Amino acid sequence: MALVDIQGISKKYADQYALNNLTLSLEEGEQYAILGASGSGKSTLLYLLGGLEKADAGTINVSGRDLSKLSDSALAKYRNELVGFVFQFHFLLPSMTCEKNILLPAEIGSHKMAKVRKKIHDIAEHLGVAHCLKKYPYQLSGGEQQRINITRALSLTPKLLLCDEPTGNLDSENSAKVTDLIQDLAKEFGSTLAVVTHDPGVAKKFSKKFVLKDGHLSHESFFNQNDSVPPTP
């Protein structure tokens, strides 16, 4: 079943598409890497998915909501509501505590405070990164603000949880390691992931990718003779 059906979206910046009639659909629990080099279109696309952004043309459905006929304020709902972000950057307000930080998102939207916090205590531990929480962000390693932006992002169960270069940072080591962290939680919490990478390492631990190219979705692989893993929708 389709948590999310694109089609026809296209988006376009000044005189350059960044999306060119894109169709796509997303199964419910499925994982996916979106590939593609700078300035494919990969990342316009997430952002639309996350309702950050609205298309100029064409329809995103995401469980039900056509985001085109979404209100600023209804989107700010679904995202709150339906959506989890992982950025490169972690965009954590450096004159709250961790624990803050991630308690936010459940703030705004009105959620049971207790609740939560426990959730976001057993999700940080299970991250390693409990001892974390009353820290401020710049007490904090790269790897560790990176699993703090995780838990922030799995604290309200969300059904899509979008992940844009989450390991753009990392070493190789911690870089892989956090892909199989947000691939584990993803799972167990039943959320449809979409990772953005330009990563073929991060990518190959997906079963399911595609490769975004000017806009459009690509056959070409985006792999090397050696990675031999084709891409698929």
Contents of the next structure:
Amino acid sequence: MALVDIQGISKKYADQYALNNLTLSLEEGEQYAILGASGSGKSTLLYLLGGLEKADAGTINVSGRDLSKLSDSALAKYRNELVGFVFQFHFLLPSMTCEKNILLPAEIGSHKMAKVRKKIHDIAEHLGVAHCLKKYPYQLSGGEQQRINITRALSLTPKLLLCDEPTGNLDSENSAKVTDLIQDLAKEFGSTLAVVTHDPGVAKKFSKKFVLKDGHLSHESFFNQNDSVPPTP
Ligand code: ADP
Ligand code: MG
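Would you mind giving the form predicted together with ligand ADP, to go alongside the form predicted on its own above?
Expanding to the full complex; the earlier chain stays at the top.
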């Protein structure tokens, strides 16, 4: 069953299409890698899926909600209850401990805090960053900060986990480890996972991949599922 159904969406910035008539569906519980050159619309797609931006045309349906029809407050609720986001650049607030950073979305929504705290601890433990929870972001390495970001994204058991180049700042060994952890946890939580990546080593770990080109699906999309790099036409 499809969790996400995207029909003919377009998004323009100034005169330029970031996304141009894109149609795509993501199946519940499946894991996807999104590939494509810089500027091909990958981040824009994740922002639209996460309800951070609105499409100019077309529809995005997630778990029965038409995102284009939601009010700003309904979109905020959608983000809080259904979506986990790991951004390309870290978005941890420097003045708060990592634990406080992670708890913020739960405090905004109506969540059972004791349960969330326990879950955060369990995920951080699994990701090897439990010892970082009481520290401030600046006291952590890049890899630890990204694991804290992942802990935050997963803390409310999102149905849809969106990751924008989550391993962009990591060396290849840590990239592989972090990708494995994201995939394992998404599977455990039953989350649908979409990961934008440039890294062939990361892409290789996904059997379902699609390629964006100039704001729409490239005809190379859904190439041989065992290849990490699309064949030349
Ligand atoms: P990718 O993540 O694949 O590198 P993006 O989705 O960030 O691509 O961008 C797609 C296109 O839209 C690019 O040409 C980019 O310059 C443009 N774009 C993205 N966000 C904005 C914005 N907020 N304002 C203006 N142009 C934007
Ligand atoms: Mg991007």
